[in-house]
Each structure stands twice: as C-alpha cells, then as structure tokens.
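In structure tokens, the next block holds one chain alone, the form predicted alone.
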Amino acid sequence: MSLFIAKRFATFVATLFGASVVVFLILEILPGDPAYAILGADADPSAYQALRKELGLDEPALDRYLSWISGVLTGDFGISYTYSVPVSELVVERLALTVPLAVIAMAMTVIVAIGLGLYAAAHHNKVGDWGVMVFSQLGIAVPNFWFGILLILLFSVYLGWFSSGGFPGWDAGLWPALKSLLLPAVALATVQAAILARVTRSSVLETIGEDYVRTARAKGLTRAATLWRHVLRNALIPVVTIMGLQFANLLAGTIVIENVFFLPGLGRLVFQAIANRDLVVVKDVVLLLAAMVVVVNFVVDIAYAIIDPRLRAHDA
C-alpha cells in the first residue's frame, strides 16, 4: 500500500509542476500589459517603467517563474495589483464560499445519482428505467448556467422563495447562508447527477450479471439486500472515477455559476482578475484550482485501492 501511495504522490507532484509551467507560460503570451491596465494607456512613461519595476515585470521570465513558485511554496502568494492586498487573503475569503458550494452540489449529485442509478438498474427496461434515462438525457443537454437562470425566474422572480443572487455571509447565520447557496448548488448538480446516474446504472447492470450475484440470490438474499451488499460496492469503481472528475468540474464550474448568482467566490474572483489583468491573482487561483483537481484525483486513486485491493497489488 505504501508503494502504491508513493507512486501516486510522485505523479501528484509532477502534475502540479507541469501545471505551474503551463499556467505561467500561457499568461506570459497573453496580449496586454498589467502596468498599462493599472495606469491607463496615456500613462507617463517614467511612471509606467517604475510600476513595471515594482511589479517585477522587467525581470526575465525564468526569474519571475522561480520567484513566483518559491513564493507559493513558502505561502507567499504575492500582492494583488487590483486590490493591493495579499492574494492569500482574497483566496481564503473566497474559498469560504466556493468550497461549501461545491461540497453541497457534490452531495446532491451523489445522493440523487446513486439512488436513480440503482433504481433504473433494478427496473431495467421498465417505465422507471426509461424515466431515469429521459431525466439524465435532459440533464446532460441543459447548460448549468441556463438552468440557473430558469431557477432564478421560477423560485426568485415568480415564487419569491429565494433571493436572486448574492451571499449574506456566514455571520448572518447558517440557514440564510445555506439558503443562498441552494439554487446555485442545484444548478451545478443537475448536469453532474445526470451523468453519474447513467454511469451508476450501467455499472450496476454489468455487475448484476456476475456469478457471485446469482449465488447470493440463490442463498436466499432479497433483491434489495443483494444490490446493497454485493452489487453496489463492486460497481463503485467506475462511479468513484466519475465522482472525482465531477468534483473537479464543480470547482471549475463555479466560475460561471458564481457570476450568474453574483456570489463572491473564487470563480468570480478569477473572472474579475482576468478582466483587470491582475496576473498575480490569475496565476495563483488557476494553480490552486489545478492543485484541487490533482488532489481530488489522488484521493480517488487511494479510494480505488481501498475499494478494490487488486489495484494496489497490481502496482506493487
């Protein structure tokens, strides 16, 4: 098991290093100049050169990359060009919204998808199965930002049950804060639940045909007990794969949803930073999102080994 984890951790570190290089190079070739974005196109040349020196933009690209990475490794994420505060403060403040939003959406996704997937597999080629397949097809076809707008029109404009956007903050109380995240979480979870329900259904149907399932039924176990005790665990490997990828997609998907619902989260921060050419914030936030994706995949690999010991034996 330790060798399995060591190999996965080495892959984790290499992927993060590659992501940092790609992020830096992409931002380097983007048109525009942060100094001009801050001072304006008609800025005094001496003030422009002084600001470039202050921001470190006059240094070679390699030196800027090494300085950035060494700062990230020591916890120094730099100072935002736009807000003139440490980027770490901005990120921590916004993560307090984005992470709970993604977790709520993921919880909704798992509960709905696994329930529907099991139900569809247990009623294969029946009305219930067809209903789940229709739902999943519609869920995949509808963009989450458009679905979010529909939710606002229905529950905020017509029914008045929820606010149309904004976040009161956790200081306002747990329920008001969670209530403001429910509609965005539903908008994020719908597409992911539709995909995961189809994967769960297919995996369960494939597992149901195994010999050990027929043996369990022959011993007198009920259909429900067989599904929960024998089928579900063995069908979880492809489901866990998709769950890991989906959580990463949920973190990235908040960029759009947070702008639809005017939520001051990490996604809205990176959107504003791109608009303001605040490259320090953009680099740090994009690298953080990439790190979250890699961490999720690392956790998924460990979960594989727990669910199916054959995987870690294969890598030993």
Contents of the next structure:
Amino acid sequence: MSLFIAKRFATFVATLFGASVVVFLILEILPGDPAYAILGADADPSAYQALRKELGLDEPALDRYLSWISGVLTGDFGISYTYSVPVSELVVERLALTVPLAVIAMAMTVIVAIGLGLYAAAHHNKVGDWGVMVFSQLGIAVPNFWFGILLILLFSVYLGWFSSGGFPGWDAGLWPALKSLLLPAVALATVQAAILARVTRSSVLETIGEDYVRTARAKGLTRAATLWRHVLRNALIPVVTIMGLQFANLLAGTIVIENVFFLPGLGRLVFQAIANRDLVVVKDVVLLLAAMVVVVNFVVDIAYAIIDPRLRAHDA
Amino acid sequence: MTSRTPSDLFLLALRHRNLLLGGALSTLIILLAVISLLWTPHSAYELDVANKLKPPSSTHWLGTDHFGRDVASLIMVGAQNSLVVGFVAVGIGMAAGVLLGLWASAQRGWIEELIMRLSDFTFAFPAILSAIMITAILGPGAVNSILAIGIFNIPVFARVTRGSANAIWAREFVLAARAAGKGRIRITFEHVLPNILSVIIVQATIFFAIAILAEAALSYLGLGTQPPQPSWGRMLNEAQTFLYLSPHLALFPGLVIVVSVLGFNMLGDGLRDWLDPRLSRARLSGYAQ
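Could you please show the structure of the form predicted in complex with the partner chain, as a counterpart to the form predicted alone just displayed?
The complete assembly is shown below, putting the previous chain first.
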C-alpha cells in the first residue's frame, strides 16, 4: 500500500510541477512581455519601465519562475497589481466562498446521482428508469449558467424566496450565507448529477449481473441488502473516477456560476483580474485552481485503492 | 465490419431513436444557420429602440431585445456562430489529437509515454480555465475562444486515438502488412486510421456538443464572441439584466443551446451504436444498455 501511495505521490508532484510550468509559460512567456499585456501597446515608456522592474521582468525567465514558485510554496503569492494587497489575502478571502460552494454542490451531486442511479438500475426498463435517463440526457445538455438564470427567474423573480445574487458573508450568520449559496450549488450540481446518475446506473446494472450477487440473493439476502452490501461497493469504482473528473468541472463551473449569482469567490476574482489585466492574480489563481484539480485526482487515486484492494495489489 | 445491405442499415437506423432524433435536431440547427445566411425574419443587426423589450407577437415571433432587435433573427444568426466555433475548435482538436495519438501508437516506447503524460497535464486545465489564460493574454474574441476550446480537445482526441489504434496494431492483418514490408507510416494511414475512423467520428460529434456549450459559457462571460456578432451565450448575459422586465429573453437562447447540445449528443450516441455492429446487435436484442 505504501509503495502504491509513493508512486501516486510522485505522479502527483510531477503533474503539479508540469502544471506550474504550463501556467508560467502561457502567462509570462507567450505574451512576450507581460508589462505590455498589462499596460497595453501604447503605454507610456517610463510607466512601462517602472512596471517591468516592479514585476521583475528584467531578470532571466528561469529566475523568475523559481522565485514565483518558491514564493507560492511559502505562501507568498506576490502583490496584486490592481488591489495593491498580497494575492494570498485575496485568495484566502475568496476561498471561504468557493470551497464551501464546490463542496455543497459536490455533496448534492453525489447524493442525487447515486440515489437516482440505484433507483434506475433497480427499476431497469420501467418508467422510473426511463425518467432517470431522460433527466440525465437533458441535464447533460443544459448549460449550468442558463439553469442558474432559470432558478433566479423562478425562485427570486416569481416566488421571491431567494435573493437573485450576492453573498452576505459568513459573519451574517450560517443560514443567510448558506441560503445565498443554495441556488448556485443547485445550478452547479444538476448537470454533474445528470452525468453521474448515468454512470452509476450502468455500473450498477453491470454489477447486478455478477455471479456473487446471485449467490447473495440465493442465500436469502433481501434485495435492498444485496444492493447496499454487495452491488454498490463494487459498482462504485467507475463512479469514484468520474467523481474526481467532475470535481474539476465543478471548480471550473464556479467561475461561471459565481458570475451568474454575483458571488465574490475565486472564479469572480480571476474573471475581474482578466478585465483589469492583473496578470499576477490570474497566474496565481489559475495555478491554484489547477492544483486543486490535481489534488482531487490524487485523493481519488488513493480512494480507488481503498475501495478496490485489487488495484493496489496489482500496482504495488 | 460485417457486410450489410443498404436496407439493413436503414432498418437499423430506423429502429434507433437516438440516431434519428439526434440527426433531426442537429439538422434543424444546421438549417437555422444556413437559412440565416439567406434570410432572417428581420435584420439581426438593425436597432429599433422604439420597439425594445416587446413580448413574442406575430411581427416578432420571439419578441425583441433591449435594442429592439428581433430575437428570432438573433438566434438564427447566432447558430452560425456556434456551429463555426464548434466546427473549427473540434477540427483543431481532432487534427492535432489524432496525429499525436497515431504517432504515439505507431512509435510506442518513450514517445508514447511522453505524449500521454503531456496530455495528463492538460487535464488539470478544464476548457474554461485554459480559455481564461488565453483570453487574459490575447484578449476576448471568437478566434481566441476557438483556440482555447480546440487546445482543450487535443489531449482527449490523442487518448482516444491512441487507445483504439493500439488495439488495431495488435491485429493479424497489421502483422501481415508488416510482414509484407510496409512501413509504420504506411500501415498507420492504410490500415490503422480507416479502422478507427468511426470511433473518431463519434468522439468528434460528442465534442461538437461540448464545444457549443463551452462557447456559450465563454460568450456569456464576455470572453467569447464580441458584439455586434450575435451569440447565444451573450444573449443570455444581456437577458439577465432584464430578467424582471422581460423574462422571455432568457428562455429562447437557452432552449436553442439545449436543443443543439442534445441533438449532437444523441447523434454521437446513435452513430456509435450504428457504426459498432457488435454493440448495436446487443442493444437490439436487449442485452446491453
């Protein structure tokens, strides 16, 4: 098991390193000169020179990469060009919204999808199964931001139950804060749940046909007990893989959804940073989001081995 | 593939709802785009502020927006935009990804390992994230969003191509071709590519749907297609400002996105079952779902 974890950890570190190189190359090397990218081509020469010095662009690229990455590793993300405060401060403030939003959405996704997937598989080829498949097909096709707008239309404009956007902050109390994250989380979760429900259904259907399931039923176990104890655990393997990929989509989705609901999270921060051409913030936040995706994939790999001992035996 | 007469294939297509419904919906969207090149109910660019935010009527079937532009015409012209972005972005992803996948499969060894590990890195960057990086440097616009979506597609096509190509390389007829003295490049294009083409076409159809969604999201954020060129995502962005006054503005562009994504997804599913006789037969006899 430890060899398996060590191997996965090595891949994880290599991927993180690769991701940081990609971010650095695209945002610092590709534009030719980030100072021009920030100020525009017709910038005042003295302002341009001052910004070059401030951003450390007079140093070689390798030195710049090393000083950026060592800063990131020690929590020093640099200073935001537009806000004139440390990027780490901005990020910590915004993470307090984005992480709970993504976690709530992921929890909704898992609960709804596994429930629907199991239900559909247990009612294979009946009306319930058909209904879940239609939900899944439609859910995949609906853009999450449009679904968000429809939720605002129904729950804010017509029913008046929720505000149409904004975030009161955690200081305003747990319920007001959670309430303002509820619609955005539903908008994010519905699409992902549609995909995951489909995967769960087909995985459960495949497992239901196995000999050991028939044996479990033959020795007198009830239908529900067989589903929970024997089918679900074995059917979970592909489901967990997809969940890992979905968390990446969910994080990317927060960028769009935070803009739909005017939530001051990480997604909105990076989006505003683009509008203000604040490349320091863009670079750090993109790396952070990519790192979160890589970390989740690493955790999924480990979860994989816990669910299926065959995998770690095979690999180690 | 087993030999089939055209009437057998027609019967299979007829029995397959996904293919038919998906084909019909996709054709509808393509028709909208083509017709809009020749005719739209009103001009999609002409402003008519006196008639702004009108609900659907016989003159303006889907109403008018905040500039008095005809929503139905905007949706028709917007279809051109979505299809072009989808087509070019998937084209970029497919061309580069298929070549890389074929190369990895033909060479194996460290080249295969390198290409696959590089494609792993790009998985850390979902389309929106790579689009954000690209637009942060190059500025917003349709061309840059095409680039961003296209680049995101490359590793996916590379993986699918390599996986399918590896299976073909292990077949006897490839061994026979090698014994006959054919080189790797010739075998790749004469034997491997034709045999994995159906898998690539299916993948392209499904990614076409994903590209339409990604373009709509980027345009909604203001990073994609810029005004005055109509785009569905941008229409939704503008509609959100007038949600209390004219809620109908937020309905139609979203519906048309759903119809096109649903259409191309179902077409992809349908094509997969049609082009893979083993799976199709299993489905028809009710074994695999």
